Structure formats: C-alpha cells, structure tokens
Amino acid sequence: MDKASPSSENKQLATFLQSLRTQIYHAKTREDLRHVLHTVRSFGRPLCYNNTSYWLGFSMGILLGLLAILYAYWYPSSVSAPWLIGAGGLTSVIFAVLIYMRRSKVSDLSDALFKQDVYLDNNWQSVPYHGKKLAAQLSRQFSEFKRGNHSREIEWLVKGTYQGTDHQFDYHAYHFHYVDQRQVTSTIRDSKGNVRVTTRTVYDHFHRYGLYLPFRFARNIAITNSWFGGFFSSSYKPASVEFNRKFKVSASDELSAAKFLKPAVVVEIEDLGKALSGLNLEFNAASELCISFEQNICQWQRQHGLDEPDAFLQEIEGDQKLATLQKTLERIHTLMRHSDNNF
C-alpha cells in the first residue's frame, strides 16, 4: 500500500483533532475523557502534522534574505536590494507562525481536556458572566471590588459545590483584575540648561483572587489584611494579639463583630492568614461572604499531552483536585460549624 502523501496526511490528522474537539467540549465524565484519549491512541501515529513544507518555504526565506544581504554588501546602491531582504525576513515569519499555529493545535487540545478534568475533579461548573459587568455588580455587594480608579473586570469564574460534614454550600471562584490610573510628571533639562515638563498617563495593573458565597452566620462585618475603606463604621478587637497585628475588623456595630469572632474563629482566620497572603473577609448585609487574597489558588499545570495519550491517560486517572482551594474550602465550613449555634 502506498504512503499516503504529507497534504493527504495533513489533512487525515486535521480532520480527526476537530473531532477530538467536539469530544473534549462535549466530555461529562471521566470515562468521556478516557474514551478521548483511547481515541488518540488507537488513531495509530503521533498527533502532529507534517511541516516538510513549511520549513522548505522558511529556509528559502532565511536564504533569499541572506543573499538580499550579500547583493546589498557588493552592490550598495541597488534600490532592489532592501525590498528583497524585507521579502525575504517575511516569508521566513510567515512560514514560523503557520508552523506555530499547527503544533498549537495539539498543545490546545491538550489543554481543554485537562481543564475538563480540572473542573470534573474540584466539582466546577462555566457559568457564562460578563467581566465588567459582573465586576460592577459585585462592587455593588462587596467593597472588595470597589479598587481601582480605572477599570475593572472579572477575567475567570466558575461554580462550585463544597460538602462538608455539617455543612454544604455553593460558591463561586474568580479571578479579579483591577487597573489605576496616575499622573507622573517628569522634569527635563537640554544641554543648554532649558527645563522641559513632561506629563505622561501610567497604568498599574493588579490582580486578586477569591471566593463569595452565602454566609447565613454573619453580616455586616469585614475583617481586611490590606486596608483600602468603604467598610463599616464600628471597629473591634478581638483579645488576640497576633491577629490584631494583622489584620482590622470593621463592623455595624461591636457586639456582631464581637459573637462572630470568637477564640476558635479568631484562630481560624490566623491560620487562614498565614496560608493566603493579603486576606480580606468580608461579611456583607446580605449574609454574603467574600473571602479574597493575592494568589492563585485555582492555578493548574499539565504534565503531558495528547502527543503522549499512555502518560495523559495516567495523568488524567489521577486526582486533579487543588490542594489549597480544598484546604481553603474546608476552612469556610470551619468557620460556619464554629458560627452555628446548632451544633
């Protein structure tokens, strides 16, 4: 039988990856992901295209531009020779990117099935959002997402679901990125000693990570790392001098701050503080919590991918679950178990 030819072939894998990507979008179990990777297996060659081609049509461009140079150097007055050189350098990128393009594919591929598995493991759910509109409607529940003289925009969330052993609770993860702008003027001075003004628009970008949830145990109180107002108007102090240090408690009024933050809770958040730096929690009138901190904590990193599906297959059988999301969510129902007069 006659090997097929690399366009033939080209075409075959280019086929088969947007199968693969009606399967990835469509898997709801983990043995949708397995049958995925069984798929890739049993295709019977590495997922990867043939670019004999496109690396024929980036030599000759490297080549063209060198001899552009070459015919630059000898005959300096040619007006031919700068546009060969220009032809050459862009066949040459041309040619880089379409190649980029194709290994991307598998590489993207790759990572929208461990996504899946991600999502499947932490029991994620997409929920479609607008980011600049979700961010202002949080600003509306939460002061948190009052920062930035700017712009604000929610860039990732998802829906989760935590059950504990006393309680269960839905809640949602983030990503928050803020922006503020600021003036910076600069002062110039020539050779001849004129002093020139010069003002120029900065913009400083920031990015916070969190939770918010209901939160029927408390209302109406924060208790913020990194201070930045729009609290409340009462404060309080609870005995602990460690966590005085570190953080402030802004309330309606002092009795609520003082119920919530008993020794066991006031220990918890201690705790909570040294796990996940710049720890703001906020408990707002609605019984709403919105717990947000300086870190990724919903970060994940593939090992492999569909150019290797025994160890992505291996891979995807293990447990995907992120260890300080986990950490952080059994914390949340710790404060509630501690919060509930039931139990």
Second form
Amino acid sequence: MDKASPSSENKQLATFLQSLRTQIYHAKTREDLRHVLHTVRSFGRPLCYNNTSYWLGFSMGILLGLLAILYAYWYPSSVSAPWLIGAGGLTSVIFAVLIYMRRSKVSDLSDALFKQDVYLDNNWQSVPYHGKKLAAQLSRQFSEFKRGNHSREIEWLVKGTYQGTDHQFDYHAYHFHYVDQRQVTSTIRDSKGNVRVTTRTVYDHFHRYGLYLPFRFARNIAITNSWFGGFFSSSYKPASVEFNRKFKVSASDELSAAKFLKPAVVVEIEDLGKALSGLNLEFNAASELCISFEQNICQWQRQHGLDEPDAFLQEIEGDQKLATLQKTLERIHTLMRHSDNNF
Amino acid sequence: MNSSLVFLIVFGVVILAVILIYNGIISRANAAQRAWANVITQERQKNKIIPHLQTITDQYQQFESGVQEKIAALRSALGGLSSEKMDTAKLAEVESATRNLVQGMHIAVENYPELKANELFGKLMREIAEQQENIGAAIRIFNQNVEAFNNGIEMFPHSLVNSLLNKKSTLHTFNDSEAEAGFDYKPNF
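With the form predicted on its own in hand, show me what the form predicted in complex with the partner chain looks like.
Below, the chain from earlier opens the complete complex, with every other chain and molecule after it.
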C-alpha cells in the first residue's frame, strides 16, 4: 500500500479534528463522549500532525540567521546582514508558532471533551450571560456583589441541579472578579533636596467564588466571615463560642435569625467555614441564598488527552464530580432540611 | 522617664490584664451555661412529638403496648432536666430513653409493615431524626464551650486570676456512657 504524503495526512487529520469538534460540541451523554473516543481509536494513527515541513522551515530560518551573523562578523560594513538576521529570526518564529498552533488544536479538543464530561457528571448546563450586566443585576439582589469600587464582572457561570433526599434545587455557580481602585500618594526628594509629591492610581484585583439559589426557608439573614459592610439592622449571637469567633450574624429581626440558627445549622456552618475561607451566607428578602468564598471549588484538571485515547477513555469513564462542590451542596441541603417544617 | 511613672504604667497594664481575664472567665462561663440551656431546650422539643406519637398509638393498638411505656419513660426523663443545673447524668438518661423509644418504633415497623406507609409516622421519624441531630449539635456546642471555659481557667495566668478572684471550678463535658461502652479503648485522662 502506498504511503500517503505528509500534506494529505495532515489534511485528513484536520478534517477528522473538525468532525470531532462537532461531535464533542453536540455530545449530550457520556455515551456520546465514549463514541468520540472510540472514533479516535479507530482513526488508526496518533492524532499528531506531520510537522516535517514546518520543522524544516524553522531550521532554515535558524540557519539563515546564523549564516547572516557570521557574514556580519566577517563583513561588518555589510548593509544586508541585519536584514538577513531579521528574516531568519522571523521565519523561525513563524514556523514555531505554526507548530505550536497545530499541537494546541488536539490539546484544546481534549480540554473541550473533558469539560463536557465534567459538565455531565456534575449536572451542569452552560447558560448565556453578559459578565458585567449580570454582576450589576446580582448587586441588586445580594450585597456580596457590591464589592469593588472600580469594576465588577462575572467571569464564569454555570447552572446546576442538586437532588437531595428531601429537597431538589437548582443553583448557579459563579466566579466573580472585582477591582478596587485607590490613590497612592508618595513623596520623592531629589538630589537638590526638593520635595515632590506624586499621586498614582492603583488597581487591586480580587476573585471570589460562590453559588446562588432559591432558599425558601429563610430571608433577610447574613452570616459573614468576610465582613465588608452592613447588611441588616439587628445582630444575633448563637450559643457557640467557636461560631461567634468566626462569623457575624445580622438579620432584619433577631427572632428570625434565632429560629434559623438551630444547633445543627450552627455546627454545619462552622464545618463549612473550616472547608471554605472567607465564607459568607446571605439570604435576601426574596428568599434566595448567595454562598460565597475565596476558593474556586469548580476547578478541574485532566490527566490524559486525545493523544492517548485508551487512558483518556478510562479517565472519562471515571466520576468527575467535584468533591468540594458536592460537599457544599450537601451542606446546603442539610440547612434546608433543618429549616423546613416536617408537619 | 521617671521611675514612678514607669511603675504606674506597668501597674495599669497589669490591672487591665486582670480585668480582661476576669471578664473573659465570666463570659466563657455564661457561654457554657447558655449552651447547656440550649441542649435542654432541644431536648424539650421532644415534647412536641409526643402528641403525634399518641395519635399513632391510637391508630395501631398493637403498636401501643410496646411503645407506650417508652413514651412515658421519655416524658419522665424530660421532666427531670433543668436548664439551671448542668446535670449531664440526667441528660444521659433522656438520651437513653430516646434511644429506647426509637428502637421500639423500629421494632414496631418490622412487626407492622403498614406503619411504613403511614404518612404521619414517616414525618414523625423524620422529625425525631432531625431533633436528634440538633441535640447532637447542641451537645457538641456545649462541649466546645466547656473546653473553652476550662482552658480559660486552667491556663496561666488565667489560673492565677481564677484562683484569686473568680474561684470557678472546671466543668464536665457530656459523655455518652452507653456509646462509650461499645469501645475497648478507654482514654487515660
């Protein structure tokens, strides 16, 4: 059998990758993802471009540059040598970028496929949103999003569903990026002893993560570890010294806070605070909960890729449920269980 | 600096530290007392479920015979609790009576499977489970507060202030002796 030329091999691979992209994009079940990986296995060769011609171009560029340097060394007055050095350098940079782009094509597809798997395993759906508009809308619902005097933006958002033993609820998980702007004044003394005062603007970037969801059993209560402003007029302290050391409770009225903060709820929040730093729980007037913290609990990392389909298939077969997220959802469910009425 | 002024400053700092330690001991003692009262409040929540249990026993005559005694035992144990006096032995009695009642209810379900389908019974079991979780949590908070209080009177220089001024004794944490009996290991403190 005749061996296909590198260019036709690459063309065939590009077409195959394009069809894979479409399949991954439309994958709705784990079976669909499995099918993608079986297709990769049946492709019959590794998903790698034949970059011989690009490497040749890269080497030629380097060689041209080196020869031009030598030429410039022997003939320092030469006008064309610097141009040749530049042309050689540019050629090798262009080919290096092309090689890198080809390599990342496969890696990007592996990322996309793994992301789909993570979304499926965690019961997530992508939702359309505009980062700045959504942050503005959320700042009207929760004080948490009033942080940042310069800019506020939701950088990532997903919608999920949690099914517990007693309650089922939908939630949104987000990544909130906000920027504080401040003026810094410094005094500089020059060599002649003159004092000059300069003012510059500094931008501090912060990232917080969290979930927001309907929580119909509590309203107008804020339990905050990362305190940044007033929430409600009344304050309340439950009996736990440890809880009071870590959290401040404010509510529209003390009684509703006392009713909500049953001992089981208090210890659940204590434990939640141990797992998540900078934890805030805000129940707004519309009976919605925003639980926010400093760690990104919706992070994932793949171990394998499409270049090793068997290992990748095994990885995809595994459960990609994000442990800290699941534990947090479980704890929210416990809060619901203790706040509802059994009779 | 004048030596008498230095003496006055040092004396002032010592007095301030003593006041802070004294008040700290009082506030931790009150926190332990409040946590105890909280445990008792949670235990008394069980009174809420007794009328529902009566309804069930009225519906199932056979169920009544075994469980009725246990309800009476729980009621009597609950009557012995006081939010003023930290009596962990009485609390253990209530916990034991609750355990017996729940056990009795489980046995009743095994003997009378139709109970499982009873909506009120299901709600009751859920309520009892949640109450037990709340009592467990209230006991955990009480033990945490007792630990903070005991540390606050036993550590130096708090121990000095306590022996001279507060004169408080260490409090006992709540131990479930029935649960402890299940372990071979016994801590040596």
